[in-house]
Every structure is written in C-alpha cells, then in structure tokens.
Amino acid sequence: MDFDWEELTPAQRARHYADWHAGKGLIGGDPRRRPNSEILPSWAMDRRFVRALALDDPRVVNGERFRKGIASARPLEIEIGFGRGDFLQDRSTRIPERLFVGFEVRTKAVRLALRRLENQGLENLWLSDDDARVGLQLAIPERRVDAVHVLFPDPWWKAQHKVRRLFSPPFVDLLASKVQPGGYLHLKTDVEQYGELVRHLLSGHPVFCDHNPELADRVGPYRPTHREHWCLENGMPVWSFYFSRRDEV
C-alpha cells in the first residue's frame, strides 16, 4: 500500500490547524470532552503513571511527584508511542541521571510496561496513556525537553485516517515549543515516505534544522523496539532521521 502525502497548499495547512483546534484525530477521542477525565483509575493510584488532565487529582500523589520531577534540573527525554516499552525502559536504565516520560495510547500496553518498570525499580521513568498531542501540551513546560523519540509511528494508510497521523504542521509547532534549543527529534520508520513527510515538515519549520545523521551519536547504544527487531530479522529496511532545534530561535 502506498503512503500518500503531498506538499500542503495554504488551504490544506489551514485545515490541519482547524482539525487540531477541534480535537480531531486524537486517538480515543478528545479527553477534554470525556467524563471523569480529571480522575485517575484505581489501578494507577500512587504509581509512576500520569494523565495530563488528572495531575490535580486530590486522591493521589502522582501529579505532585510528577511535577516535582519535571521541575528538577534533570535532562528530560520523551518517547511517543512506546509500545512494549523496550527502548524506553532500556534507555532509562542506561542513563539513570535523566528523566523519561513515555506516551502510549494503548492502556493495556501501558499497564504491562508499568509493571515491568516497577519490577526493575526504575525511579526516573513516568508513563501515560494520553495521546501525546494532549499530554505534551498540558503536562510538559515550554522548552523543557532534551530529546523526543518517535519510533515506528502508525502510518494510518487510509485517506479517511490521515487526520490521525501524528506528524502535522501543528504537531511540529508543539514540538518546537517543548524541545529546548539544542535538543533534537529522533524518528525511525519502516515507511520511507512517512520519513520524507516528517523531513518535509521539520526542515520547513523555522526552528528545526534539516536531518543530520551525525546526531545518531547523541542517542548512542539502545535496545531496538520490537518492530525494529522484526525488520532487521526479516531484511526489511529501516529509515532513521534526526532533527535538532536551532539554538538561536
């Protein structure tokens, strides 16, 4: 199946922003319109789990502990769509001095990963089942993030599902507001055209530099995701992209 994208006309770009402000495309719907979204589920209480709209839930200490960590001077890395959590948990183990936040919309996967991080005793990792387009906006301060990892995002092949694709002009604006100067975005995909779409959006934004393969050194050693491992085992190509945020913008 071909991955369909094209350079945006002004009208198409305006449509992206209109859909964004209307909350369209969010996985699971817009939580800001969901009843009881300000309350954490019982299974999440007093664990390393957050939802942006429930940071002030008075029954638990999750939000208070999360905000204290975010307010610290520890470098912060984000993974969006962590799946099984292999990359994220390995990285938080390798670099204990850093703070990590992982977003994954599949609550079942989040609960499994939460159990694994507790078994490993990881104290520098927080998980959320927020759509990152909401979680980043509401829970992460401006220019706080050192690195964002997006590994094998869902292509959403069908035309009617394009609105669900993570990367769009307003999402790149969001990244620009949250990534600190000198920080970077790390993308991996097995859909070359998706990578080219992201490159088009990032390199065309005033605060991001074009793809620079040398930034791979900043990621360093890592444990491949389940998807990357499958691709390597089956001889399928993987494309990697790295975009730094300009210091002066």
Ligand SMILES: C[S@@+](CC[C@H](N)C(=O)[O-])C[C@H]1O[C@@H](n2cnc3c(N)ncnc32)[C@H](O)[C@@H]1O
Contents of the next structure:
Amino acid sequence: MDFDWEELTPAQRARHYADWHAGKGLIGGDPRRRPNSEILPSWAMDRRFVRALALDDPRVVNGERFRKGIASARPLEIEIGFGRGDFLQDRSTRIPERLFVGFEVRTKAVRLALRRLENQGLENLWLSDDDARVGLQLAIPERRVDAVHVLFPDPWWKAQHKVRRLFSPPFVDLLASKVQPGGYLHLKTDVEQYGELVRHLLSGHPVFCDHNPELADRVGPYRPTHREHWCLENGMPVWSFYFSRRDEV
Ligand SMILES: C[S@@+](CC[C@H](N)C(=O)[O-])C[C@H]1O[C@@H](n2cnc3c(N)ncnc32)[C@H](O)[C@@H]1O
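Please supply the coordinates for the form predicted together with this ligand, as a counterpart to the form predicted alone shown previously.
So here's everything in the complex, that chain up top.
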C-alpha cells in the first residue's frame, strides 16, 4: 500500500491546526471528554504510572513523585509508542542516571510493561497510556526533554485515518516547545515515505536542523524494538533519522 503525503497548502495546514485544537485524531478520543479522567484506575495506584489529567489525583502519590522526578536535574528522554517496551527497558537500564517517560496508548501493553519493569526494580522510568500529544502537552514542562524517540510510528495508511498520524505541523510545534536546545528527535520507520514526511516537516520548522546521521552516536548501542527486530529478521529495510533542536531561535 502507498503511503500518501504531499506538501501542505496553507488551507491544509490550517485544517491540521483546527483538527488539533478540536482534539481530532487522538487515539481513543479526547480524554478531556472522558468521564473520570482526573482519577487513576485502582491497578495504577502508587506505581510508576501516570496520566496527565490525573496528576492531581489526591488518593495516590503517583503525580507527586512524577513531578518531583521531572523537576530534578536528570536529563529526560521520552519514547512515544513504546509497544512492548524493549527499547525503553534496555535504555533505562543502560543509562540509570537519566529519567525516562514512555507513552503508549494501548493500556494492556502498558500494564504488561509496567509489571516487567517493576520486576527489574527500575526507578528512573515512568509509563503512561496517554496519547503522547496530550501527555507531552500537559505533563512535560517546556524545554525539559533531551531526546524523543519515535520508533516505527503507525502509518495510518487510509485517507480517512490520516488525522491520527502522529506527525503533523502542530505536533512538530509541540516537540519544538518541549525539546531543549541541543536536544534531538530520533525516528525509525519501515515506511520510507513516512520518513520523508517527517523529514519534510522537521527540516521545514525553524527550530529543528535537517537530519544528521552523526547524531546516531548520541543514541549509542540499543536493543531493537519488536518491530525493528521483525524487520531485521525478515530482511526489510529500516530508515533512521535524527534531528537536533537549534540552540536558540
Ligand atoms: C507500529 S507500533 C510500534 C511499536 C514499537 N515502537 C515497536 O517498534 O515495536 C506503534 C505503536 O505506537 C502506539 N501509538 C500510536 N499512536 C500513539 C500516540 N499518539 N501516543 C502514544 N502511543 C501511540 C501504538 O499503540 C503502537 O503500539
């Protein structure tokens, strides 16, 4: 199937911003319209799990502990759509001095990953089932993030599903506001044209530099995600991109 994208006209760009402000395309719908979104489910209580809208849930310590971690001086890395969590688990073990937050909209996958991480006793990692567009916006301060990893984002092939694609002009604005000067976005995809779309959006943004393969050194050794592992096993190509944030704009 072809991955369809094109340079946006001003009207199409405006449409992206209108959809964004209306909460369209959020996976699972807009949590601000969901009942009980300001309280955590009982299974999540006092664990390393957060939801942006439930950070002030007074019955649990999750929000307070999360905020304390975020307010610390530890460099922060985010993974969006961590799936089984192989990359995140490996990275947070490998670099214990850094703090990690993983967003994954599939609650069941988050619960499984949470259990695995707890068995390992990791204390530098938080998981969330928020759509990253909401989680980043509401739970992460401006210019706090050193690295954002987006590994094999869902392509959303069909025309009627395009609104769910993670990368859009307002999402790139959000990244620009959360990534600190000198920080970077790390993208991997097995859909070549998705890589080209992201490159187009990032390099066209005043805050980001064009793809620089040398930034792969900042990621260093890593455990491939489930999807990357599958691609490697099946001889499927993978495209990697690294975009650093300019110092000041
Ligand atoms: C193709 S899978 C890749 C999973 C994993 N990164 C890997 O490489 O194996 C994309 C993942 O992103 C998650 N996802 C999609 N949109 C998301 C969003 N807006 N916020 C957080 N997670 C998202 C999906 O639930 C899915 O698990």
